[in-house]
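Given as structure tokens, the chain that follows is alone and in the form predicted alone.
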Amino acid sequence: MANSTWTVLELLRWTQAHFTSKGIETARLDAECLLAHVRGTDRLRLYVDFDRPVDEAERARFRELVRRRATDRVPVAQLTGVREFWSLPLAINRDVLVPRPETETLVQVALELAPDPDAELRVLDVGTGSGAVALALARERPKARITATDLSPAALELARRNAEALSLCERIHFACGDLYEPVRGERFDLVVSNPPYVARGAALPPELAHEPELALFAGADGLDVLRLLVQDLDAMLEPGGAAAFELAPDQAGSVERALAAGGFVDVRTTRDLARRPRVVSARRPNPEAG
């Protein structure tokens, strides 16, 4: 960035090329998000102002963000402090995983399992992190009563702040503890979870070094937490209640078999937008339904 003056478009082009040279796949998007953040605007506005010069103070802030993204591989959401999920702006920090687009598949499946928007459901989100899934479901199912759990107090505090910012705090109860422990003795109509499912020793993008290990890793095959969730699921669901779990594509078959062996019905796998197996769902039988 040796030029004395830079326009918005010139900065975007230079940064895209720089990010690409560093192996960042989302080079253009990342450049746009960082420059929009520095300028206090949205990405669309960048193109309205594409020929406008960027002053030195903004360039200095932008340079530091570009350095941290390219050299340290800090995720964009941690640099800007915000990530959009299900069209909701969420505050993000290093205490939580950055919500991924594929996790929107989990929300989609959950809504299909509970299709009545006026139903007074009891919903449990296990390992809520930033609150992304719980907040999306609260927005889409306004009469649902949602409990969101997490082992990390810091993650729960951020999730609470996100709920407050979206005026959804009264609709969600946050509880600290491991998996189902905070809600033992309760039953729910819908259980959802995006649990840790990365295998220890797996080759990972460098960005994940900046995210909490507690929310990523689950034993040698990545299935340790999913096994526990399935093992105790029957005790958490009302008869006829449903569950949906996000997982790695190569784990879908194992989780399907575990659910079927546990007596669950309507076991199925849903693929994400990249056509990879991403969410396994099932329902607890309801004898009274015939």
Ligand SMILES: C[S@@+](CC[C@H](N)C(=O)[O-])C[C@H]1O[C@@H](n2cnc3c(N)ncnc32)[C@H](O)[C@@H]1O
The other form holds:
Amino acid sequence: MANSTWTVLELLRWTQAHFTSKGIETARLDAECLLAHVRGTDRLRLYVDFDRPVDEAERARFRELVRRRATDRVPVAQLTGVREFWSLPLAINRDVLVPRPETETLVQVALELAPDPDAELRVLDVGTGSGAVALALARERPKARITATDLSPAALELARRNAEALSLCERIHFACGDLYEPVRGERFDLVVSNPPYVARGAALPPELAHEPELALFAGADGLDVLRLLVQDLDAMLEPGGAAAFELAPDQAGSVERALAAGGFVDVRTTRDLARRPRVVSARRPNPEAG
Ligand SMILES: C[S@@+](CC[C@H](N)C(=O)[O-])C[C@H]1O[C@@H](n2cnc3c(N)ncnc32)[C@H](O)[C@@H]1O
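Now show me the form predicted in complex with this ligand; what you just gave was the form predicted alone.
Then the entire complex follows, led off by the chain already shown.
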């Protein structure tokens, strides 16, 4: 990258090869995201500009991002400060988990559990991080009132900023605290959570070292937080209310069993786009409904 004239296409090709040699699976995508960021444009525009030269100032900024991506394995979203989730642009920093594509399956399941777009739902998102799930649900269910909680004040601060940027903050209440503790005594029509579910000691990609431990780990089998969420779920739901939890594929069976043992009905697992079990959902029975 040191000599004088480089076109957009040449830079992308060089960077893709460099990232691939470093074992980065999404080499081309990452190169495009970083170069688009440096040029203040979007990925599509790069294709129109393939033959244009990239000036030295842009190349210098790009070089530094490429180094941090390849050598330090900083996630692209932390380098660009933004990640798209459910077609919503979200600000991202080191205080939050970078929203993952598989979490869109959690949103999908939640919407199926509450299919009426005009319903005045009360929704709880536990461990909201960047606000990804709460914001997607607020966008899709315009009459829903959402409480989004997190143990991390810094995460909540960013979630609040994201809600403001998307003009969704009026219907989302942010509350700091442990799991259901900030909303004790309240009941919801829908409870969702993408909690920490990684087992301590699991072999992990180096990118995860840049994300908050609090967002990732949950005891020896990764189930510590999910167990608590299921244990106290009954008290949080209205009769007939539903819940959906994201988890690791090998955790679906035990969470399904815990929900069934707790008296919940319609217990089922939904697979993500990669066909892996990803979301377990259930409903609190409603005796009134017969
Ligand atoms: C896996 S991240 C999910 C973030 C976001 N919902 C998403 O899907 O991108 C889990 C989140 O739960 C929060 N968290 C961890 N333990 C918690 C607890 N005991 N009570 C509340 N939030 C917790 C973390 O701070 C983190 O923001």
